[in-house]
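The data below hold one chain only, encoded as structure tokens and taken in the form predicted alone.
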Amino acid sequence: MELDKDIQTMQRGFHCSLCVVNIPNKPSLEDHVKGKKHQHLLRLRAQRKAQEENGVFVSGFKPDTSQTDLKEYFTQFGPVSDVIMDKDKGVYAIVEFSEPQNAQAALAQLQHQLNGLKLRVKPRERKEFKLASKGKRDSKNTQISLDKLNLEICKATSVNEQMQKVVESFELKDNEKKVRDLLVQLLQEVFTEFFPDCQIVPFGSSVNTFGIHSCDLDLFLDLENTKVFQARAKSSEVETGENQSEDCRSEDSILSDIDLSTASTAEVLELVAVILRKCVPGVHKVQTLSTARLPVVKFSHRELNLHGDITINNRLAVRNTRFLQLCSGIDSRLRPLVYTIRLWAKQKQLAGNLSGPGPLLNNYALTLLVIFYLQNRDPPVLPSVNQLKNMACEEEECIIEEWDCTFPSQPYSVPPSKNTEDLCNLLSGFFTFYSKFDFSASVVSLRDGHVLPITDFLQIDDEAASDSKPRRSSAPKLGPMNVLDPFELNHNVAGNLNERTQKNFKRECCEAEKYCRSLQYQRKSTKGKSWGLVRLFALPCESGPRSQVGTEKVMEVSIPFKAAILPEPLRAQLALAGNGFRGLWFAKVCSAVHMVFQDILKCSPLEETQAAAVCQNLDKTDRDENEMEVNNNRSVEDSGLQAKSETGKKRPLTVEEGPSTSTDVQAKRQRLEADLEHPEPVHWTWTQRKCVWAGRRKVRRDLLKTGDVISKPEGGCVDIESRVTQSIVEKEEKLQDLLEFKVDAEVVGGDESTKVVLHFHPSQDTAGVFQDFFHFLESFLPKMAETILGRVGS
């Protein structure tokens, strides 16, 4: 492949100058070159250069010219495209033609005189094309603010004390809400005079106690009272033929121009973006995102340097800003905790940094994960949604979009809580409660106040399918974390996460529980060092080398539960299976690893036991009647450990058993429960002759070129890594030496995130073959396993 000027060889690999990103090899090299961001910046880099060509820099023109006076001159030396201008002070433009002969044109005319002024007319600055790194200054910034911080909370008494400061120095001050609410007052006034009697309501981080310095100011523009007043100002015209309402508003109002009735929202949301961008002084970078979860127009003010978004579908958001308001009122020890968790998970980067690594937890889920702990203490800090909702009287009661989102408006409503834990113990307890908490099996619900088991959720009644509330019957969707909204309750706030963020946060809760049970957490040095919350907030580097259990390394290969990835049928299974859904998804598991060994890699099997291993075998005929049937032989086969004898056939009843009895039934499904619950560990002994981890992906690269084989990752097909082991088989010599190895395997969960743990044990190694097999397991195998769980009963 022929490299382009954005490539630059190195030692190593190569350099993509454009992406700034290092590149392995060549193959990595050309799915990057192929890749959609460097696709993206190319043809971004192309769209720059093309304005810089075909623009003209403008200034010297009367500060009262408008862009049509330009446009309007400038069309003499051809099509203009666009005009650009700083409207603020109307200083300069540019002017921008459709074609770059056009632009010269204007340049080779010596003098330009517009309205009695003689303009200057420039080339347009060239500028070397880069990437945008806002997250480094923004990580600067943090930086500073931080290091001042420390140096506050370093001359504190105690914790409890340092958490207050941290209150202190970022929350909202008073002339910062006063500018917000002015700016709010100037939106009401503008929306207004398009939208009568539309409300512009304020939520989020701005109003709901936890804001920070330059947090968005989140808007809801309320439509409702003006379709009422359009929809009466029809009636109006119809009645009196004349195209006014009675306080002649509608005549002059963008009403007239769309039906809110029958308008859709991206349609109502670009009005509101011109309304912005030509209306209110100082709002600039007008940005609409119509396919977004919830539609929003961005913007931002330039005086203020402040970034606002008005979405017009957002009831809910109003009412949890209120419910937040709210638990904030009931206990005065949430704020602090949550205003030193979020800035203990951004330092973390685990939350709220943009340079983080992969999808990061939003503050909002933040919060909700410090509620739902404060609602676990004992006595409980807050209550549960459920419980808020008991104390609530009628007046107070509301449905929105069919979620009861009812709580009491004030909080003397709720009766204080009895716990009297201190700042510093209920910091070090939510560490500690997270350190152990189970994500991938449970379920976050601070409408029960309690964890809920995944099994709920992974399969929809049939009658909650059909009923006629569609946003009730949806199921929330399901990730390595799991987090309801406590109204929206098919929402799970913490959706966007992956498994790495979730294992990061896990990791960073063991730390942090670790770090508060010593004296440099709870007092302060008498030797001036940094104590409390100082080395809390550290950064990742600077906190020391992780703790580590020995210096070798392990071999553990972990499965997790991903109920995301799992099919229909398997998942009905699962939440038939109750408490015992680990260990029918082990058996699940073994089998998937068992495949990868034997028809994937092409191992061989020199020993395979089971001990105890118990599988649930749901008959068709039994389904309906809600009844397991306990047959062990068919527990081997799901496990795919299969027994030397009589491998597949049922054991006969004998006489004394007879048919089950429903005591019977009742007394077999418990053991089973039992047995589901607590599995015992699965072990094999595996034999390897040829190197069939090396050379995989250039072997996958020819078969893919040959036409008849779909592109899929790696471990993404069965067919396709079956048939690569095969060619190299095929190709490559046999092993000097035999590897064997020996594999246990166990499921956890509880104390910690459900997976399955395989260990293994190579039995002799001498010439480090091993290793390098188990590196390629290490990525291979989980994916693999993944992929033929994913097609399981499909």
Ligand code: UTP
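This structure is a prediction, so every number in the text was calculated from the model and none was measured. Residue numbers count along the first chain shown, from 1. So that the term is clear: the rigid core is the largest set of C-alpha atoms that superpose within 1.5 Å between two forms. Compared with the form predicted together with this ligand:
- Relative to the superposed rigid core, the position of the CA of I600 differs between these two forms by less than 2 Å.
- Relative to the superposed core, D69 undergoes a Cα shift of 2 Å or more between these two forms.
- Core-superposed comparison between these two forms: the CA of E171 stays below a 2 Å shift.
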Contents of the next structure:
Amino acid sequence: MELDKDIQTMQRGFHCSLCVVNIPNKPSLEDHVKGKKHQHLLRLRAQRKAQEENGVFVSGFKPDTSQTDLKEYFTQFGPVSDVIMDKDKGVYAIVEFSEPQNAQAALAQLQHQLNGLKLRVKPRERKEFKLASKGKRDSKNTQISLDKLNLEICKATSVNEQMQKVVESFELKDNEKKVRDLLVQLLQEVFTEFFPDCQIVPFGSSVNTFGIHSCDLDLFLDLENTKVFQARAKSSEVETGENQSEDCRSEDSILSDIDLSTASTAEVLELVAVILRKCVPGVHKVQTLSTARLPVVKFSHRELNLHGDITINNRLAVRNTRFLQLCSGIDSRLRPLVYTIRLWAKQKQLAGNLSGPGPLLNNYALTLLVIFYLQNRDPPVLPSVNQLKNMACEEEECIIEEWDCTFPSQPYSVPPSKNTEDLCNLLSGFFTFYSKFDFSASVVSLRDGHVLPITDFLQIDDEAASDSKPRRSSAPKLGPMNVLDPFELNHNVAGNLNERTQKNFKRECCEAEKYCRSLQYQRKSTKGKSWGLVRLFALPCESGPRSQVGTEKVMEVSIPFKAAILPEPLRAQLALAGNGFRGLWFAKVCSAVHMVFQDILKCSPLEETQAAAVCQNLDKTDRDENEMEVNNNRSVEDSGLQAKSETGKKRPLTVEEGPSTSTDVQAKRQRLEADLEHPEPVHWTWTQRKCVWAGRRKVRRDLLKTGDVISKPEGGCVDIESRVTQSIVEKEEKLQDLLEFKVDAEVVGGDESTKVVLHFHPSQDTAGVFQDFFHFLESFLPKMAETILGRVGS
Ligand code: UTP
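What I would like now is the form predicted together with this ligand, since the data block earlier showed the form predicted alone; can you produce it?
What follows is the whole complex; the chain from before opens it.
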């Protein structure tokens, strides 16, 4: 079956980008493509495409112009099938013709006039056809038609003004805030009936100054006082022997069914759900999610058209909402920046609560990224959280769940920033900042106001676990993007992201950064063309693998630094290497790559540079020394790292070099860090005689049938993969021409995500055989290297 452009081959199976589903194998793919859903979406897409091609976007007419007026006018270019007008303001319309050539004729005419006014006639915006996900319940409200917003912001005279207009278009208006307040009041009344002295406290976007029309209403049900009430009621019950509290409020209370001091979160939330369902008018779609990181009850309100969440253990969220409010109050540039960046991120499917392609950044995490960037401007726009803490007075001290959440309650306690940059500049600076950001090897800390090295988080802090430091024993979940919560210091708010979404974020920042350097960003077009933010939101995105159309194919494989998957002993070594961790990790990766080529794929080494040999030796020495360390109880510093300190001299290393004395450890460590910080690239030349990449799946299947190996995914087991190769080598004919190829490896990072990049150069490949091999290596090599690294020292 020929694959159409909607179907991509994946490492395992296929992906249909039209229906946004993964398909495990070819037979299922055939069924899928013939199936109802795929066929329906194909038809719908064709229909949309025709509508886009047949239609023109018209503006500039008088507000009282009717659909009939427009239809009559445009009929001169061909039959008009429909006129869709913007009902609210009557400022634009879409005129649809029966044929695309009619639309072309209308567009070709230079001037259009109706009732004495010059009309603007433009092609319709081409939107990529996407399956509306089930989560897009609010798309109608929030997805203010970009056409409409664009029209508004095109009229602005500067990017600064455009950004202010974005805020005006999206921010919660007073009447919307009132509606939310009313619902909070209603819930407060109802819940007080059942949970005396409880408090319903809104947090999140409804109140953090970044809310938009359709945002959720996040609520914290504070039951602390209710617990006290219940305890008191119980003790008076014991004293009087009656089932009645001192103020007679609990006789029919739901509290008689539950003991809040011992009940689980899930039990309390179940009660909350029952109350919502049965006692709050207008509430429907109540759903309890008790397995979420923060268990929650979700609900909707029919008449108010609102969606809400109720949590019960969320005091920190109320406090961080206060923090966001404070930041908005400290510098008025924060709001327009956050609104603009949230809209950009939503357009690019990078952030938000809607279900998109893979896990997205949540809005809270994105807002923290903006604040962190502003802390890092020169001069800073916002202070670090530690600095804020020092500006607070005694009464403002606040500790929640052992985390220090102290900051001033009012913005006037914070001296104004010396930074005078305008919004236009700050926005482009945001993209520059994150396009050069090493996400995989840095930890964003708003607390400190600067990046912390990942090595600080690689080792479990035994000392802290035992002493008085708060909950440090559980380190944050490290991932492709690490953004520490400013208060809950072991929570990575971007911990849900995967490699792909982090890469997308970075790629979009790079695209935006490039655009922001152009005149179209900075200056209003005198010819009425779109400019500034309009283009920023619409920038085409190069999705998927790097586009290589018209260029020589770059044969490159990247192995990203993934702290989360490294085994504990390796993490400990990297932590000790400090700034030199990249060099040490590079040596480990090179050693793993060497093993893949030589031991697993049975390639023969033709030559390797001194640096490659050094990596091999370092890795070997490290491993031996690790074992010795266990025996001798010596530190890693004295062993692996001491060996590495000799690498600068480019001589093979041996274990016999002996341990350092404690006095020179520090000096060696410094030398070592310097050496490891800038490791030399590594080069190998390999040859291959057999098609070891062809038919591996079948060989693996046959091998598994023998029953003496446990099934592992491709690249998941050194032994299986070596045996697969061995089996191919034994059966396969030799290749006609010996395959010879060079591999250059280098480690990059610091101003981009830390990774090892392997460049491949075949000596010659007229028959395209190496191309096939490379295609296989693209997915096999990173997986296999990860598997090998996962075993290091363990
Ligand atoms: P959201 O990410 O939903 O942000 O988190 P938001 O600003 O309310 O944006 P909408 O709702 O998508 O428009 C809601 C609140 O939950 C807390 C924060 O208080 C945040 O404002 N939160 C979220 C955390 O405390 N930690 C997290 O990791 C995520």
